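Listed next as structure tokens is one chain, alone, in the form predicted alone.
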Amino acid sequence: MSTPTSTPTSTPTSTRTLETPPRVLPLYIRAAAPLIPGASLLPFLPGGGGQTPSMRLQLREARAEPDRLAAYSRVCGFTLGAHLPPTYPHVLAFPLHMALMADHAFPFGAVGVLHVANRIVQHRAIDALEPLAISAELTSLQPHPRGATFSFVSEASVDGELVWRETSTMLRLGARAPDGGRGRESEPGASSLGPGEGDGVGRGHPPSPVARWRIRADLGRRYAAVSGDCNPIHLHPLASRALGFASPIAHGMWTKARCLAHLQPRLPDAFAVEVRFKKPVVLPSSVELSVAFDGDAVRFLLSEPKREIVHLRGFVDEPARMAQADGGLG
């Protein structure tokens, strides 16, 4: 776990301030484009790099819109107040996110990109009004048995207090991290949740059921609507088909945030929070939350238990705590 201090794994080359977000969707279809053959040597689109861009992104002011941060919170379940959902800087940040995706030195399309473990340190409770200053970079393309892992990392400020940080590992099935990478990165969360892939999660006595949730079909729509993530696989079964479901799959982030929702009355001003994302909720679906109370410590799993499937691993706990149980990734 990083400590508040700590940098990502490779040093920007360069920084970009931006006055207003990227649009998404127009991002969204250039990210998409190395899909076509030869597209990937025109220099506007991704595909010209062998290695993820040294470039930092930073967006000087952001605020949550209070009609769309109302819609996010009733669509993950959250109850609205004078706060930030712990979720909500991830929407802010991520047209940044898109846009270093969408990049001509990014390696590759982000068609294919399975996001595969998230972590998120809040430093204090974020005002739901105050102006955030968002920034995002990348850390470098790292080997992993299925194809090629990379992290965005993201900061929230305001007047220079970093308030909050997130790390978003993803995975580029298929893809091959260069040899020399600028930096090795450990798997987030190998720590801090625990050994094994059972449906146990850490230490401590098994998590219990609390909530059973009966998802909709039409989940990724609601969600991409209030959270900018219009990623087909979400949202028709044409699409999902065509990468490799049989029907449309949630969102990682709304499966974290629908978590965290039901524990909100039980989080900290200050805390860490990570999950491992492990089979993708497939749209309908009925999923059980369980929860471990260890301490100050939470220990959370999203499971199918009539189909034994494990969708989602999860732990919090104070930042330096974590950070001393594992000290990985960066």
Given for the second form:
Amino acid sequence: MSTPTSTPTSTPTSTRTLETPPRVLPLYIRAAAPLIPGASLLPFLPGGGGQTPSMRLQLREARAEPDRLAAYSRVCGFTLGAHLPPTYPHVLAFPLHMALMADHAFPFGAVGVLHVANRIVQHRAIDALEPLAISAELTSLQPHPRGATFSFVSEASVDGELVWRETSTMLRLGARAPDGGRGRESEPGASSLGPGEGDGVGRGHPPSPVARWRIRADLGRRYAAVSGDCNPIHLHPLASRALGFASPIAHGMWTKARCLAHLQPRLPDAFAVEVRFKKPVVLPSSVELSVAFDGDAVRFLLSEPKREIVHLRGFVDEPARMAQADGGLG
Amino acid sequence: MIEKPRRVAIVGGNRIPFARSNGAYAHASNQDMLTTVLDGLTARFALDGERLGEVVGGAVLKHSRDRDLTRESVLGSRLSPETPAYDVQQACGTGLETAVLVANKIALGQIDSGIACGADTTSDAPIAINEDLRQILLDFNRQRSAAGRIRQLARIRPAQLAPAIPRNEEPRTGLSMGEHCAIMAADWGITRQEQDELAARSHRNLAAAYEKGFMDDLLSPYLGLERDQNLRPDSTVEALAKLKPVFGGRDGTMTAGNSTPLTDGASAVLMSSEEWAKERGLPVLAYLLDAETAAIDHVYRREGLLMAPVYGMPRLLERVGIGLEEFDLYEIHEAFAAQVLCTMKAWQDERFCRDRLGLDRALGILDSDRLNVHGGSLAAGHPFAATGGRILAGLAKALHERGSGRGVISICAAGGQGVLAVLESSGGAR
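Okay, that one was the form predicted alone. Can I see the form predicted together with the partner chain too?
Following is the full complex, with the preceding chain placed first.
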């Protein structure tokens, strides 16, 4: 974290402060509306613009609610302890992500947007019910061989002190960044995975797995209920088939949360964790986790049991070292 | 191998505030709470990644899936995964019994450090399938032919679909703990007034302990609670007198106010050899001198169910060579106000002590000003296996603050059992 408060977009950003989280369901409808041909011509619906809007949404106070936090912890495998799971502020920020994508200035519909990488930097342990100020904003579109990427940069602070920051990198298939080009394969915000490639949990032969999880067919619905992320691709075969999967796929953030739940007892209070979502977990499924500890750093990999399909590749390090590794990104 | 037993130090404790059943911890499991108190203790005494001799813990209301609950909690905590652990179950004696087990290994030099802990939830209760249905399903599984299986399935009746809910009753008498205690209260002629006074004092003492900061290093907030949810600082005898009896029929003396409520919570206590604590610069609050676990025959001799500590105390005192009246502090677990009062009455009753305890005179009169001075289970609540740890850490701290002195703990348990322990301040006996 070289510049924790830096603005990710180059254009001036307008901040809109909300007192309560926006309701997610109407946002889904608006964000999906560009599927209807011509709908994006309507001024209040997303689509049609060439660039992500430079807008920052802010939630003055959000806090985990005990019952919801307990349900989330149960689904992801976290202990319901004195501190918040490191992935939980994402759940608090998620309605803001949806509101940003449902904005009329957002260049395309939310359908077909894939979560490809996620970095979380936790600066200190967060008390389970601590009130947090949450903000989210968009980075500009970057070219990518399969479309264009952008990121949600979300932050959680307590009395102006930044305690948590997340960069969620999304790929919109087929979109074109305004400055053209096809871009590199490596997603922004994922370059610090570099040290792990090629050995241990890198691209070569991963170490033998440390855990196997049998994932039930209804996981998508269960995680949707506790996270508010009701993207139909996780809920029903009809929706997943439209995107080429015979059955619903697990939420990327569930796979990340599940891995962190396994690692959490061995993680310090302040750490950075980055994952790249490679291939989705099609439900139901059995997956295996491989972990390599290397000093303070941890590399991990989630794959199907034969390890021909890698679902997720992740890396944990000290916040400062991870920021250094990729030149201050995120 | 060591030549002679070592002194066992109590370093400190940590617990979460106790919550009323279906209150603040309605969705927390035993493992959640146990892991949380272990992590709190780890943070308090800088044990991150430390390999301890062992962690002994337990829960009274336990899911069948919670096999090795304590070991799983250790694995989910910041302690070294190389710390072994095992479970104990001895009703409300569980918590203190875990401390006795850890202490014995420390005394014998088998381990240098250990944690005694316990958790219980009455909210996240282990509901099981109906027993008849379970038998049918097992018979179904034993059948080899389709016809045999169908015959088994045909035995299922709609009423068997209702789950089996754990009940707070003695398996051999069919009476609840409260009903048993009501019989004892009637036998010993314990009045409603005495019970309500003890309950009000428990709340007053615990409230005062919070006010003067006594609880600050014994407890870590959890899920929005910073104090025990059951605590009513403004509790008075007059208000308690208005409650209707819940045990012992219409003329009963036991109410919801002078009986402990169903509670959720967890506690943990760090114990070690003196050298281990010294090497780490950790304090020694008190030493655990000796302990006694007793049981009585409540089934065939109709002994009062919760009277086992009464029988255990003279044996323990004989061993440590201290008279009952010589202690500076007493901790008697307030399962019910009536239980505490019956216990005290029995010890000062010459005939009972002679006929039943085999003594030549009464054991002694206990000074109630030295009893449960920082509140008891009536105020704090009583998450069964967590009560021992709450009392042990609290008494050790109180003895440390006094600078010298001795204290004794008495905890009654279901099944006609009881656990007792004697502590001495790290500053010595006097």
